[in-house]
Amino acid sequence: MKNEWPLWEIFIRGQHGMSHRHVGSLHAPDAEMAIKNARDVYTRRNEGVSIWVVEANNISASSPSDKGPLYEPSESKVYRHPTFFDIPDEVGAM
């Protein structure tokens, strides 16, 4: 397994979207080849306008089991909630 190329995660931005979405993974020796392979594998119908590749071992993620402790601090910041502000009647419905 030492000779195996690194795993790359592939993100494509579609023609009608503003954000990239994860479409899959592939093995390639470097980023340039990963982009070329991703183009061939994931954009066969010219649906993409931009490709991002990220080497999988460079991705850090939180664990779903840590959801409580991870997001707990935001609950004490009431100023982040719109109920903290008075909205003038002239503004109408928001």
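In this text, the rigid core denotes the largest set of C-alpha atoms whose superposition between the two forms falls within 1.5 Å. Numbering follows the first chain given and starts at 1. Everything numeric in this text was worked out from a predicted model, so none of it was measured. Compared with the form predicted in complex with its partner chain:
- For Lys67, the Cα coordinates differ by 2 angstroms or more between these two forms after the core has been superposed.
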Given for the second form:
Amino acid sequence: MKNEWPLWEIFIRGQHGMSHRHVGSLHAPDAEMAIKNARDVYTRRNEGVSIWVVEANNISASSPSDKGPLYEPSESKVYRHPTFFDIPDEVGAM
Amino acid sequence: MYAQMVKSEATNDDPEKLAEFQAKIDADIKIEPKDWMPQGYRKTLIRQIGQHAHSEIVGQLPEGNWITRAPTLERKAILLAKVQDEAGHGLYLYGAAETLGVSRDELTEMLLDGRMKYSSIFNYPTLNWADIGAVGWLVDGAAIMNQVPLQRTSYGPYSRAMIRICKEESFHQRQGYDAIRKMAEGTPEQKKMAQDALNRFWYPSLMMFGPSDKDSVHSAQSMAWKIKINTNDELRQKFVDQTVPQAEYLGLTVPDPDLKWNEERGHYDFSEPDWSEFFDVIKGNGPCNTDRLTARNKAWDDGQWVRDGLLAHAKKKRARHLAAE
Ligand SMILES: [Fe+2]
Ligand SMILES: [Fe+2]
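Pass me the form predicted in complex with its partner chain as well; I've looked at the form predicted alone already.
Every component of the complex follows; first up is the chain already shown.
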């Protein structure tokens, strides 16, 4: 259909101190209306203290087929985790 | 259910990819929008989620019918909030369907011209206030039966929409039960109205789960793909077992002379609804099919200038903004 409103992805900060989290999407003519609609759709029960809206076609995403090349290299680098190292008990908490 | 008799599509894909896909589903790994999926999976999901979304939207009509005539200001505010939730449910589900490559306007058009269906239950009228109680109690109650297991469905966006919906749904059923309880415990006339509402909504509620699907190939495929979790009969039985004691508490009688507890099975035995009535309603011959589609078409047409106007305004604003830079 010719005149469809663009799609917006909605991110909500649930409580102060937390990051914004993706909660869903909606259609709106512009950012201002997207925020108003997001208020009505996603925060009717105190679910949020702040809203971000991003037009969906402005989001770039990694491709599922790149999963191997992107994430496998980190699997072999166990020394990046603190539990890789044995610290003698005598040294105390570290 | 909200999605009844969803035909599943045959799939014609590379057997190796299919096996890989099925292994993911069997391991409870969610399928996400950009992942490879069989054509049949995609098409069946669009049909099922779309039908579910349409049901949420059309389902606002029978209840919206009583917003201005609710008996108290408090009941009115509650019903308004409930109906507003249903609009949100429709939106979450359209959003999930859109991730499969169909637009919301396309889905809306298919509802408006009758190519897509919505649940048979919303083609029954709400004649009085007791019906609003019965709808929340029975119709939302039946919806919950189906939606709770669907939170575990294999398609990520659908599963997340169901989780969000289920959080809101319990309020719907409880406000309905509370409303009908007030009437069942009221004057003899009010109690009679409550009983009458139960009489009229009982079998249509049982029909919501769809006909027995024991022998259906479609539902076997959908279950293998985890876009259907339980059989229609399982859910219907669960609904009856849960609802009968609730009716007893109200002092109301379920309109089924053959209803009785079966000690051996540990379930109630009950009568099947009249399936010829169900197929008739699905075909478009229920008491309110024409009304519902007329109302949706009118809302869409009447809203055209608002949609166009807001979009024109947004474009103008953006152009002005760019010129100023
Ligand atoms: Fe709903
Ligand atoms: Fe509901």
